[in-house]
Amino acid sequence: MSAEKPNFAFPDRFLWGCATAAYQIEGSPLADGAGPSIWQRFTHTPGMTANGDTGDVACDHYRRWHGDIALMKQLGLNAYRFSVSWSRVFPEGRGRVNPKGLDFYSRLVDGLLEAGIEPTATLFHWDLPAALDDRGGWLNPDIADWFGDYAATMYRALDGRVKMWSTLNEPWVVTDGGYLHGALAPGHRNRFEAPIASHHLMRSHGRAVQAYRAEGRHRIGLVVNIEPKYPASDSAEDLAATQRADAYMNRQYLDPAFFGTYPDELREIFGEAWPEWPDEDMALIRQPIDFVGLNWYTRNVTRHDDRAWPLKAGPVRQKSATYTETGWEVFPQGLTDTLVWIKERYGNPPIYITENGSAFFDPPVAENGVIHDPLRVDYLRKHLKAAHAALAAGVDLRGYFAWSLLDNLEWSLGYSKRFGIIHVDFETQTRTLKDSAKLYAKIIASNGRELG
């Protein structure tokens, strides 16, 4: 007698989507009156990206969005997460609005709605207008008001057609990569700058939520990347290192958003570089949000390491594990653990998995119109099962967005890493559904039952 087949059905009205970011896919970054962003500058600075790759063409989505929406419809997506390029709408970052830039997103949203796909918009996915960086960028306290004005402009233009908004995407990456370690735009490496940039990002988030309560009528949230930290041993040193790593990456943004406080460990990590912030700032940051967007890729097994600056915490590679092309361990249980952790720590807020995906090797050109990607297929299946396990544990999970719809510019890694479930031949711009896309279409059509 065979065992009963597991039921992996997801809730009714569950959002099945894919996610992208403007600079990674759009191309034409200066078209139709747009201003440059810090990523336009960064990728055009010699030595900053793999192979000198830039977003000048990327996936040419700025001109091919009609066809890309048709592919979304073919997959059966009922939602699509995209980001707005701030400098397309405000070429100088503030003041003058560029009507052609705003119109691009208006037409994209209308096209999605016509295809039966719910548009979900992210206001900031790393591409800060260069003109604002010239004024200090995230180090300038005035940026919260600049961001609030930009956000209000977008709400007035699109709210109603767009019913789900995110303020920031992964503020941790912006500050860790852009202000502490220098690997990402704007390329700074300064222990004193990183906490300031983080704080002004969160103040800007708060201001954008305030603006939404004045202008909008639907839902707004914050998107964070969480990487659960597991201690390498039970030693006091490893346990303390794990706590520091967790505070720095995972609690630094959600704690102030929900509790109005920063984790105490940040003072230990940054030492004299950690400022004390006024109560009114923390009240601004702690605006009630309607959901948490979770970007989840991997876990970290953590040990004490005096050489790892500034955390004194380093990763331990797992000998028997599968690792992606970006060096990330495949560990689906970590997704379940993270979702349950958010539920328990922050009062079970609505959660959308706003990014989840993997980079594995794919050939640059599809042969006979086929791309077999068995490791990505396995990753997708296992992580959706992990998401379903969190639902069974009582997590208020409302949607899943695969990262990414298309192979694209993987920031400083250029086009060397492919995350898409749709393959892009960057020479011809030919799109090819990978096996992972075909599986995802079946999962969507069955509302998860195909996972069984």
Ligand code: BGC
The other form holds:
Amino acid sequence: MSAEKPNFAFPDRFLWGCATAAYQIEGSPLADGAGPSIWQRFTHTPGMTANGDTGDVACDHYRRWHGDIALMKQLGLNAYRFSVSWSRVFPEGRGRVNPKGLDFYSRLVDGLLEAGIEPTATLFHWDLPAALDDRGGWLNPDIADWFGDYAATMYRALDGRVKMWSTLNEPWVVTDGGYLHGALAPGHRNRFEAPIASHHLMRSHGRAVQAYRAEGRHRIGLVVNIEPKYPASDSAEDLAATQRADAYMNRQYLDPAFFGTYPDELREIFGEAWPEWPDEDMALIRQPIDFVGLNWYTRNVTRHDDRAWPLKAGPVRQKSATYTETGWEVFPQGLTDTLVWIKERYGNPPIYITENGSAFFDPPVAENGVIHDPLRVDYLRKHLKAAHAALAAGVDLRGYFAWSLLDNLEWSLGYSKRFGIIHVDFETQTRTLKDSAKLYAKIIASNGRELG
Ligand code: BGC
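Please give the other form, namely the form predicted in complex with the named molecule, since only the form predicted on its own has been shown so far.
What follows is the entire complex, opening with the chain shown before.
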């Protein structure tokens, strides 16, 4: 008797999407009255990005969005996650609205709806208006009000058509990359600044959720990147290091959002640089949210390492594992583990996988109109199966957004790393569906059954 084929059907009304971010794809960053963002500045500072790459053109999506929606339709997506560039809408970050900037997103949303694709908007995916950075950026407590005003403007303009909003994309990356290690804009490396930036990011999140309750009628959530930490051994030192790494990266944002507290380990990690915050701040941060957006890429096997500043915790490379071009281990089980962990720790909230994907080498130009990307195909299949396993374990998973729709500017790594399921020839802007995109289309058309 042959074994029964496993059934990978996903729930009805599951969202099948792709995700992108404004600065990574749009190009034309200063068009139609937009103000510069910190990423505009950072990429134009010599030595900050691979090959000096900038987002000046990127995927030229600002002008080609119509064609890009046609590609989404071809894939059969029923949802699309994009981010709004704050400095297109408020060139100085606050005060005066730029109607042309707002109009770009309004037309994009109309185009998506016409194509039968649900638009989901992220308010902040790292491109802070440069004018606000000049006032201290995420270090200035006033930013919560600036962000709240910007958010309210977006809700008023689009909430009738956009039914799913995210406040911040990955506050951990903003503070770790932007304020602690300096590899990302605004490029600071300061143990005292990082906890302050984190806190004001989270206050801003809280303020934007509050504004949503006043102006919006649908759903709002927070997008975090979670990288589960597994101890390299059961020594007390490795176990403690794993706890620190987990607190720093995984609990630092969800704990205050759900419980109104920061994990204790942060005090140990930051020492005298860890401030005490007033109760009213914690109350502001702890606003009920409608969902958790999970960006998931890899896991980390962790050991104690005195040289790893400031965590004293470092990664252990796994000998027989596959690693992506960004050096991340392929470990699909970790996605299931993370989804179950969120369910158990935070009271079974609705979850969307708002990003998941992999950078593997693809040629710069498609030959004969095809791009074979077997490693990405394998990654996609395995991670969707891992997501399905979480559903079977009772996780309230509502959607999956592949990162990314298009090859794009991978921040300081420039165009050297390709995450798209659609290939972009950056010389000609030709788009080519990779094998992973063709597989994703089949999975979507069968609502997951194709995975079996
Ligand atoms: C970010 C994306 C980024 C991706 C791959 C996530 O951290 O949200 O903007 O391109 O990971 O590094």
